[in-house]
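Okay, so here's just one chain, in structure tokens, the form predicted alone.
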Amino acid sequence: MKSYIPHYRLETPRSLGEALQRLASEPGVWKPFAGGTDLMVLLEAGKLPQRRFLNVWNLPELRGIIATRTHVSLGALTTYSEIRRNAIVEQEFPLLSRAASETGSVATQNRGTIGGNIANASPAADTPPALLVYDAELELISAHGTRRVAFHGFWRGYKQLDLRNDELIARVHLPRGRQNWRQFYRKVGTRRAQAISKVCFAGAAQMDARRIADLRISLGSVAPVVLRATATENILRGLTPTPALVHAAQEALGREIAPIDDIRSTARYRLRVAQNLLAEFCESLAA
């Protein structure tokens, strides 16, 4: 059953300040509308409960990729296509570039935004595993000012965010300096293109000869939120990846994730694939 369009209202604020004032004056009434790639699917299916939207697509303060000495900052309205085409992102944050290139169709990549991907809070989202690996920070803005929060912990539960009703995601900040880490990204879906992931794995490690000096591991579609596998990291950190160590890490990963049976896959399949991808990541480090 499709939605009845006259029941919905979309307004375009003239400035960022006007948008923030509207969110502050009527908290919870208005929802930001950017690329709309997720919301339009719900609208078409008749499952979009929110009725009032603020079109933030044309706000320049939420756009642009800016590089400083210490960070690369992406505006919340940065599209997947812009991420793919940016040379600094491709060189220093290849997992994010890869995730953007594997998200949806070309039309979705031209319209979908990184801020929307975060705010939609889907555990199957493609860019969040990369953002967790890169220790991303989010800049949140409201009529009362700005605050920064770590992306690790921003998702408190399924569709639950550390984001007030009067706040917008303004920018995503990525610390520089990991281009020499070995990096690994795999999205497993029903097909190679335009598929929602069954399991998404992102990993990066700093090697000292054959020893794992430091690392980050993140997975999507295996828990209510995209998660950092910190217990698994702790087993591997500081050691050389031997078969016995990899097996112990796989067992730890099995205890950290909580896959479910759904229309796309089974919990058993997701568990096995996640553990296999961890082994593949470790093998790439050993090589």
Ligand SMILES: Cc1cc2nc3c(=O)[nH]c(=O)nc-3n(C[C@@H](O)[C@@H](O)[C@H](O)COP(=O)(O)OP(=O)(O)OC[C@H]3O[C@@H](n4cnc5c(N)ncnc54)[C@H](O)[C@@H]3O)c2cc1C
Second form
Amino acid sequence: MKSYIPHYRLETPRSLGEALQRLASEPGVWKPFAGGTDLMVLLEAGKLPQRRFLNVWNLPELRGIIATRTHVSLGALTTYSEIRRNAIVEQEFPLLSRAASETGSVATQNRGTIGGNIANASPAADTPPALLVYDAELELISAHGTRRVAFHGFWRGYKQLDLRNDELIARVHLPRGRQNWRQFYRKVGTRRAQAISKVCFAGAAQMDARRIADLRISLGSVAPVVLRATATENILRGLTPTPALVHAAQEALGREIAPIDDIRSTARYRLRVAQNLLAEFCESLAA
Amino acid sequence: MAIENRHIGRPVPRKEGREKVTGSARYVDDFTFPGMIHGVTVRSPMPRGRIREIRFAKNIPWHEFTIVSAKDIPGKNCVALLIEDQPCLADKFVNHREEPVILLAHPDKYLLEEARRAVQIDVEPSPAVFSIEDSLSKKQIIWGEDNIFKTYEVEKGEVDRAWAAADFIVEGEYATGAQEQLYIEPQGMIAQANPKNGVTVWGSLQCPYYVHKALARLFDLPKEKVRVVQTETGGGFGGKEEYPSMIAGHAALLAWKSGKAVKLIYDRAEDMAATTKRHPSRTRHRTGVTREGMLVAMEIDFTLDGGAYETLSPVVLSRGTIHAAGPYSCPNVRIRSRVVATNAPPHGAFRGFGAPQSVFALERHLDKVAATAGLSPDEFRRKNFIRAGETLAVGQVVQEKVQMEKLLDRALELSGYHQKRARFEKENPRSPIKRGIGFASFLHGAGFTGSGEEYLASEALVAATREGKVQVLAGSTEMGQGTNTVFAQIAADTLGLDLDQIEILRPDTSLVPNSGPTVASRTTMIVGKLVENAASAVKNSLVESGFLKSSFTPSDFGEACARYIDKFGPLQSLAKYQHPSHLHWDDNKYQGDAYGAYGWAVYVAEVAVDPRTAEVRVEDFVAVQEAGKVINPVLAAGQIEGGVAQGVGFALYENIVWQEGRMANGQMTNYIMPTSMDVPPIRVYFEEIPYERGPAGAKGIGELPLDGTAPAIANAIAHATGTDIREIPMTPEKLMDLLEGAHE
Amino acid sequence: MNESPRKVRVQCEINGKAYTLEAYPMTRLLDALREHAGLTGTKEGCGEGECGACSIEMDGALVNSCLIPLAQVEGAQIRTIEGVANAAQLSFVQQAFLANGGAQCGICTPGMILAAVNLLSRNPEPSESEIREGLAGNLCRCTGYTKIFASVVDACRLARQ
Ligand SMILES: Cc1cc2nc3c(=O)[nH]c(=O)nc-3n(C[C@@H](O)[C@@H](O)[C@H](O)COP(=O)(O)OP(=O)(O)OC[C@H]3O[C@@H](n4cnc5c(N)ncnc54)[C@H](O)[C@@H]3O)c2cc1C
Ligand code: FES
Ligand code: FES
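Pass me the form predicted in complex with this ligand as well; I've looked at the form predicted alone already.
Everything in the complex follows now, all chains and molecules, and the chain you saw is the first one.
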């Protein structure tokens, strides 16, 4: 344990209202603590400068998966286990379901939350590519009310969020109606479980016979943030994938991502894999 | 005396299994002593240089702490092993990152960690060496006169003249990386020490008498003032062979100075950063074969990276050298080997002990030699396998009834090798996933090399109580591999008793004789035999005294023991190792009977490679071996399966990212070992040819699986992709480069 | 030190017994179990959620106790390895591990058994791939997992009988 435990405070507010009040009255002093699967790892490694935390784990308002006519909404505290057990998510948002089942292992999935995954803002996080593909929106809540923002653009840069320090992520909203899109997900992390992504690829396309009418592509671990590959999408949108078109899209993807060398992998490998998975995605559309 | 095997050969449950499945087995961190305080180690932040100053920051109440530095050492500042070059605490100079410099102890664990961060060791850097190449170039001399810890030269026949007879000469260079043992229980010790009573340590360790020797030297104490007790040990794999002596020394120094019991437990990050790893290696092969595929000459150049101090490197090099030419008969062989110094933490023992490195190189290389000679990998090996009566590279005439061809036949058949090879070759061109199948054939010597066992002169004691309970006393440790159970089976069958009448005493140097270190696949074969002999002597005493008839019940046995003890006193027998008179070894020429017996094996791996991601999945694995009589089939298969899984990691995932002699990925998140989702079905088969000098005919098996797994997988990847795999771990990053190269 | 440490008192149930644990709020449940409750069967292999040696059940869910701060344990029902056997009677999973060689060095075993017990409580007849997935957060360096899979399969058989 590389942190001095007596320094840290973790308090449990009785209600959402009290939690929001604390966040508002002492701005920047308190930070939410949900499942702890990121925070406790940082604590162990001595990398947790923040010292005061509010335990939000038990706040019912931030839990539960709700389906309305237009949206499916997930409370920020929804765990990976809850996501993968949910039948609607499995049917309509299979990429999210896959991401949840390929995250960590059972114990991590029982504690890790979607809100925490978003707020932690790791470029290697595995739900954000799925969320970007589904045009997710976030509902943010504070003592002053709620606001709703597109998830695309919520991460402004490495670990930089469009989130005020008195706000919590309350819910994640996913627009329905994409069941007929072709969907593709692949996480590349060397081993089959407990793996941090070296590249994570999520794609979905609406096909009009062999033509790609519309599509979304998103990748993790290839840039300072999880990326929506809009330039690549633009090349493919409206066209039928031919080898030449796929090649052009791969080139565009190569320009759009900015992978790096780190202790887990190399920039060269990440680039190649991203491009190869793009090709695999395009092939899957032709099939 | 005919011995009926009621337990040997049967899958009797693990002796200490109940404690393990109920969580009541006690590992070192589970002990708390009255007044016990905690210890930590402050380490070098630099790979090499002079210690200028040690600063203690102001924010810590230092007067509450016990602080130990090199000057507090009562005896010699070294971790005594083969030689005494490694200090227990660096004094004026550091030779690797994470080298221990200062020790701290305090009752409050949390404050202790704050204090560790508050000590700054200021080092004036000296140029350092981080690779085999740089060490060999001698641009910087960092150890001795030439950076070389040890060299060996093995000569058989006349290599220089033999090349002329070769139709083809094939060359290749191969490399293996460092590998972390990654036992799931990190290392740790508890010590009590004072000038009056001497030093006692309890801890997670493989070799109580190594620790004993190191402590006696460190404290300059007579043997009887040092006591080492093994606690339940959560895996070792070689990683707890030499390093525990270091930690025991540290805990004991803190205890000596503080007057309190001190517990010193590493966390995972410290364990990965500071303790030993498998030696990285580089091997060069030059092989001559005839058009018919017969080996005529092998020249092998084998180099290990030993890290900053000698530790066990000469012995690791020795085993790697002897195994470098494999189970083949070649009239002319030259092996030159050396282990060199670098400024990395010392590399050390890891299951296989040098052999996995040289066997990987050989088995990869021979696939290429076979291809050059126009033969399939199995046809080629068949022609060259060693047979009984033929001579190994070190000049040992094989006396065993070795049947490599039979093992090969069986392994190929069980794995469907030929059908799959043909099918994959046909399907791969049109399949997005490329499949391949490959194998390795190899041998592994059991016991210490050469005259090693003679020097060790191990002993084991078997004693009976008045109640007819039998105790086995040996320094051999249980760390999961099954020592307790195997000894109990041997003793029970030798004496004709039930298993629960046998008690295996916990290794404690104040009670048990020195049966040698628990390493080198020697425990069952060598120490097990001593247990058998001692047990047999106890029985003979009872029979000869007339108290026991040749057929008896457990209660007869108890009665006989009581009567014997009442009449003659203690009923016990100490068995001592007798070196077989027909085994000869010449340490200078490095020739002779390297091992009393070998395990022989053929392993087959099937892989699927996805060229888009260069990820390799091992889909099936068949391990066929002959290691004498199998004493406990469940434990033996468990040894092989576990070793194969470690071999999968060695071959594919377990990559240490070095940054200036420091492991940069020292977390379980970033150092990738196989999970339950990554291991293939592992199918294990034994051929049993009883070995007359082993207990009930057994040989050693513990290290065998580490030798053959990685080359079998590498050969399968080469088959699947047409790439030349010369290096492991073959991470997706490296394989992607090879695949792209292959397309250009 | 600059901020006065505050301990908390947390009430919970461990293996069916009521406990009050007093420690710092960010104390890892793992340490609270081992050092405050004296239950040393739960092991530490990594402290970062990777190895599963510290796996326990909390309110019926498998969790890594090294990643749970004590302040979140208030009111929880916890089961550790010490609570898996019923008095002297080993559970089916424990019997099966013993009979099939599922434990070697034993350090991963408490966590592995909790993971297996938890899996079987959710899915009494898991397929081989479900077993592999259910245990993927519990690293074992000794067994290569093969005998552990066999143990889980055998535990199902014992449960059926
Ligand atoms: C062994 C292991 C394996 C893992 N594997 C993967 C993997 O494969 N893929 C992957 O993507 N991740 C993985 N993770 C990380 C993943 O578990 C986390 O990112 C998790 O989703 C974070 O949720 P949490 O509730 O645990 O967050 P916490 O640790 O509680 O918090 C994380 C951050 O989010 C903030 N936060 C939490 N909730 C809110 C909220 N409602 N509003 C605002 N801010 C909030 C916190 O302040 C903190 O900064 C792994 C973790 C572990 C330990
Ligand atoms: S110690 Fe908790 S997961 Fe390793
Ligand atoms: S039995 Fe040793 S780690 Fe699993």
